[in-house]
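One chain is shown next in C-alpha cells, namely the form predicted on its own.
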Amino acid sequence: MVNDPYAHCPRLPEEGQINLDELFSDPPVDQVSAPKGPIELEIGPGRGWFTIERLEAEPQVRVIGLEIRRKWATIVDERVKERGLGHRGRIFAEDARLTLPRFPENSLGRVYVHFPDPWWKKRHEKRLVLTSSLLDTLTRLLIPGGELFVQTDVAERGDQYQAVLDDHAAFEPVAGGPRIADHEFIARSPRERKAIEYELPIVRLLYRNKKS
C-alpha cells in the first residue's frame, strides 16, 4: 500500500451547515476578549502567500482559504500555525464550488480570486471558478456591501470575468471600478509579484454586494 502523505489534509465538516467561528483554533490569552473580526475567504490560495501576509497585515481580519489541491492545504494550513495564526487563518483542501452552499448567509465580508482558470480548452469550461452559479452562492454569503475581488494577467479571461459580473443582478463596480489600477490588501499572491516583476498588465476587478 502507497502511503499518502496527505491522508490527513485539513476537511471541512461532511454534513450541514458550516459554523466558521469553530473552524479557527482558540486565541492566545492575551487576545481572548477581543472582538472577532470580518472573515474574508480566498478561493484556490495555492502556495498561500497571499492569505498569510494579510493575517500578518492585519491583525483584526480572519482569512479562510480553500484550496482543491491537498497537498497544498496541508502545507499552508500548517504554516499559517506554526505562525501562530491558526486562531484568525485556516487552509481546507476543498472545492469551493461543492462548499461554498453549506456556508452561513452573510458569513463573508470579502472575496479574493487570484489567477484563477488556467485552463484553454472547450472541455475544460467546466472547471472555470468564476460563473454565474458562483456568483449566485456568493450573493448568499457576503454581507450587505461586501466585495469580490478578482485579478488576472490573462487580458481574455478579466474581460470574460467582467462580463460575467457585469451580468449578474447582485453586484455592483465599486467607485471608480470595475476595474482598479491596484487594491489596498497590503498582501501580494506570488503570481501577482511575477507579474509586477516582469511588467505584465494585470486585469484588476473589484466589486461590491448590492443586497441592503
Ligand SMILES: C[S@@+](CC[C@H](N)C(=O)[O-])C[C@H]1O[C@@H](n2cnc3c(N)ncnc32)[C@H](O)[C@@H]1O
The other form holds:
Amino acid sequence: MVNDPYAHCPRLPEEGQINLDELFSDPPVDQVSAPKGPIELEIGPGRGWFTIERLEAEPQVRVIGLEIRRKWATIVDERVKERGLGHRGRIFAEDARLTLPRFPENSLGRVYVHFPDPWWKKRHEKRLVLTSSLLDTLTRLLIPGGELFVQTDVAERGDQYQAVLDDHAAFEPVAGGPRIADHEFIARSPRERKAIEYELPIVRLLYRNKKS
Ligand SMILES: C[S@@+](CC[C@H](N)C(=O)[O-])C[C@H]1O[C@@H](n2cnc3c(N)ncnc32)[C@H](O)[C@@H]1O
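Switching conditions: you have the form predicted on its own, so give me the form predicted in complex with the named molecule.
Next comes the full complex, and the chain you just saw is listed first.
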C-alpha cells in the first residue's frame, strides 16, 4: 500500500452547514477569548504566507483558507498552529467551489483571491475559480459592505475578472476603484512577492458587497 503523507490533511465537516466558530482551536491559556465576528477567507492560499502574515499583523482578525492541494493545506495549517495562531487561523484541504455553499450567510468580512487560475488551456476552463457562480455564493456569505479583493499579474485575466465583477449586480467598486495601486492588508502572498521582485505589473481589484 502506498504511504500517503497527507492522509491526515485538515478537512471540513463532510455534510451540512459549517459552523465557522467551531473550526478554530481553543485560544492559548493567556488569552481569555478569541476574537468573534466576521471572518476573512483566502481562496487558494498556496504556500500560505499571506494568511500567516495577516494573522500576525492583525490580532483581531480570523482567517480561513481553502486550498485544494492537500500538501500545502497540511503544511500551512501546521505552520499556523506552530505559531500559536490556530485559534484565529485555519487552512483546509478543500475545493472552495464545492464547500463555500455550505458556509453560513453573512459570515465573511472580506474574501481574498490572490493570483488564481494558473490554467490557460480551453479544456482546463472548468477549473476556473473566479466565475459568476462563485460570485453568487460570495454575495450570500459576505456581510453588507464586505469586500472582495482579487489580484493577478496576467493582464487579460485582470480584464476578465473585472468584467465578471462589473457585470455582477451584487458588487460595486470601492471609492477610487475597482483598480487600486496597492492594498493595505499588511501581508503579501508568495506570488505577489515574486511579482513585486520581478517588477511585473499587478492588477489589483477591490469591490464591496452592495447588499443592505
Ligand atoms: C497560482 S496559485 C497562487 C497561490 C497563492 N494565492 C499566491 O498568490 O501565492 C493558485 C492556488 O489556488 C489553488 N486552487 C486552485 N483551485 C482551487 C479551488 N477550487 N479551491 C481552492 N484552492 C484552489 C491552487 O492549488 C493554488 O495553490
